[in-house]
Every structure is written in structure tokens, then in C-alpha cells.
Amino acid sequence: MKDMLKAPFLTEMIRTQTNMYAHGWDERNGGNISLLLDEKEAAEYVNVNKVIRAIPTGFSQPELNGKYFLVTGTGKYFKNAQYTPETDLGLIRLADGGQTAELLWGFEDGGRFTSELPAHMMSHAARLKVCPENRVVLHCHPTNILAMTFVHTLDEREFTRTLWRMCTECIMVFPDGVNVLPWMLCGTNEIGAATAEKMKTARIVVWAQHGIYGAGRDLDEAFGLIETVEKAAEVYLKIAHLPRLNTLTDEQLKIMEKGYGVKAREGYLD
């Protein structure tokens, strides 16, 4: 068996922890991040055949039964992470049609999952449907999109056309666009839901006056994919209240199709 500590899915999500803590997306213990794993994968770092605890996950998700994830614990902080990684961090299994998270590794401190589990496993079996290798669910608190979500209107195809304007890159690295969920309490199988139907169109999910939500095929992919939102919606809000004197136009959002060789969201561009 192979150290856990080394393994190299576990140093990345150390390193996507710190950095986000680093970005200011991340105070207290703000924000979760799950990583799907293969059986291969987890067999070589821990013994599938025996669990540690069997834990109450307070919802069912059928089509992840079996399924591999390493998580981010409740009332953990990010920053911490790098130091207590076996506290703050757990590998499960989910069993029982997705009703018994059954820990193989991790959380040694008697903790458990992210409250935020529900949606994560319900965004994961949504984004699968979509992408087959989506392997990351990831939530965070950017001060800026956040920011955003109090003087913007809620409008998803309004809420995309603003961020795709503030760079140019911006419709190459997110073509499906937002979506966007008034508020909602969070840690429910009610928001879960939710985020998974928002999540069946968009790679982003924002969620108002909270954070966003973010999924991809690894940890880079979905890091830069709220990266680039959130310094969108920084740009956007360093100009709001200002004469705009130039703008980025749907034609040269076109043109940016084109040369990207993305496809806007359908009905998106006048």
C-alpha cells in the first residue's frame, strides 16, 4: 500500500486549497471541494475493504453508488489543510444508494464531510450526464462575483453577457456561460437539487449573496474556470459606475467564437 500522504491527488487538492485560501475565496472555513476517484486510483493509497466509519449522508444519489470521493471536512479551514491534511480531508465511498458515506481515510478527529455534500454528489451525477470525465465539484466565497450578485440583475443570459464583455478571453473559457440561483439556505438537499438542475447547462453556478459553484474535469480546470469569472466580475465592478465609453460588441463576441472555435450558449448573443 502506497503512502497516502504522497499521493499525488492529495497534493493537489492541498494546493487548490492553499491557493484559494490565498485568493481571499476561502475565510474561516468557507467553501468545499469534492474530487471523484477512480477504485484503481483509491485501491493504491487505501484498503477498499475496510471501513473506518460508516457516516449518514442524509440523501440519496443511486447512480454514485460505489463511487470514490475525496472531500473537504465541515468546520474545516483551508489554510490549514497543507498541515492536518489527514483531519481536514476524507476519502469515502458512497453505499446505499448513495445514503452511507463510508470512510476509508481521513478525518481522524472524529469529523465528517462538507454540509455541503448533497450538492456536490447531486452536481457530480448531473455533470456526468454532461461530461463523462467531470471529476471536480468545488465552492467558494470570491469577493467579487459575490460582490456582483448585489447590484446586477440576477438574469442569467444578462448575467453572462456582462462577464463575457469585461475580457476577452471570457467566452473561450466559459461559452456555456452562468447560471444563477436567487438565495437559498445552504447545506440543504433543497439548494442540492437546485444547483444540480443549474448545473445540467452551465459549468458555473452562482449562487446569490453566498459564492459560486464551479465543475471540471480536474482541479486546474475548475479552479480556472471560477478564476476567470471572478476577475471578470472584479473588472466589472472597478467600471460599473463609470461612462462606458467602449465596450466588447456581440459581433466581436462572434468573431471571438470563431477564432476560439467555442459555441456561445445558444440564444445568447443578439
Ligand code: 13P
The other form holds:
Amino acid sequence: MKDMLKAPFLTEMIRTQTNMYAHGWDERNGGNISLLLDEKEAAEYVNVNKVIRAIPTGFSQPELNGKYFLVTGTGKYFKNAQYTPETDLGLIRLADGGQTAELLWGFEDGGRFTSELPAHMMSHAARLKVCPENRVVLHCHPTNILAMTFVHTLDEREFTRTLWRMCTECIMVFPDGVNVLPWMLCGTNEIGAATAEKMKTARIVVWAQHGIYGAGRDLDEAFGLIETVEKAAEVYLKIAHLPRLNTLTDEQLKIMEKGYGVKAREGYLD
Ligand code: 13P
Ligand code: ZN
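Same protein, different form: I have the form predicted on its own, so give me the form predicted together with the ligand.
All chains and molecules follow, beginning with the one already shown.
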């Protein structure tokens, strides 16, 4: 058995968490990540026949039965993951149709997976149907996108169009746009199901007055998506109160669409 602390996927997870903390997106225990692993990949580092603890999840997700995930722990600080990965992270396998998480490594202080596991698992199931290579669901609290949900309409088309216009490469990075959930109580199956529904049509879901979810094929892709959306929100907040002398037009967005070879979300350009 190889040393889990040297697993490339664990190293990449910790690097991502450390970087997210450095960006100011994960104050205190804010944020959570789940990374889907192949059984073969997991079996190099853990004994898949030795379940340390079986933890009820409180939801079912039969499509993900038997799947392995590296997940962040509830109440754990992203800034500390690099020092105490074996308590702050856990490797779980879903069983009983998703109703049980079998702990195979980590959470050594008796801790458990993030309170947002429903949103993560339901979003994985939704994204895998659209993109079978999807591996990551990532949640955090970036300042500008969060601030934007207080002063901008939450209409998804309008929200997306505002962000696309803030930087010439936005439409290339997220042509599928940004979906927005109105405020809901977090950590529940209800917000999980609502998030997964939104994940059917976009890889970014903004939680009004809370934060953002991003999905991707790897940690870099999910991180980069959120980074781009957050940068656009920052530009918006810098200019929202100033007279607008120039803007990006729909005509220019269409030129970018062609130039970048992407397809903007249907009906989102005039
Ligand atoms: P957890 O500590 O349970 O992951 O919760 C953090 C968070 O951001 C809730 O939305
Ligand atoms: Zn949160």
C-alpha cells in the first residue's frame, strides 16, 4: 500500500485548499470540495475492504453507489489542511444507494464530511450525466460574487450577461453561463437538490448571499472557473456606481464566440 500522504490527488487537493484560502474565498471553515476518484486510484492508497466507520449521509443517490470521493471535513479550516490532512480530509465510498458514507481514510479526530455533502453528491450525479469526465465539485465564499448578489438582479440571463461583459475572456471560460439560486438554508438536502437541478445547465451555481459552486474535470478547471467569475464580479463592483462610457456589445460577444470557437448559452445573446 502506498503512502496516502504522498498521493498526487491528496497533494493537489491540499494545494487547491491552500490557494483558495490565500484568495480570501474560505474564511474560517468556509468552503468544501469533493473529488471523485477511480477505484483503482483509491485502492493504491487505502485498503478498500477495511471500512473505518460507516456514516449515514441523510440522503440517497443510487447513481453514485460504490463511488470513491476525497472530501473536506465539516468545520475544518482550509488554511490548516496542509498541516493536518488526516483530520481535515476523508476518503469515503458511498454505499446503500448513497445513504451511507464508508470512511476508508482520514477524519482521524472522529470528524465527518462537509455539511454540504448533499449538494456535492447530487451535483456530481447531475454533472456526470452532462459530462462523464466531471470529477470535481467545489464550493467557496468569494467576496465579490457574494457582494454582487446584494446589488444585482438574480435573473440568470442578466447575471450572466453582466459577467460576460466584464472581461473579454469570460465568454470563453464560461459560455454555459452562471445559474443562480435565491437564498436558501445551506447544508440541507433541499439546497442540494436545487443546486443539482441548476448544475444540469451550467457548471457554475451562485448561492445568493452565500457563495458559489463550481464543477469541473479536475481541480484546476473548477478553480479557474470560479477565479474567472470572481474576477468579473470584482470588475463589476468597481464600475457599477460609475458612469459607463464604454461596454462590450452583443455584437462583440458574438465575434468572441466565433473567435474562441465556443457556443454561448442559447438565448443569452441578443
Ligand atoms: P462545512 O464546514 O460543513 O464544509 O461548511 C462550510 C460551508 O461553507 C457551508 O456552506
Ligand atoms: Zn458555504
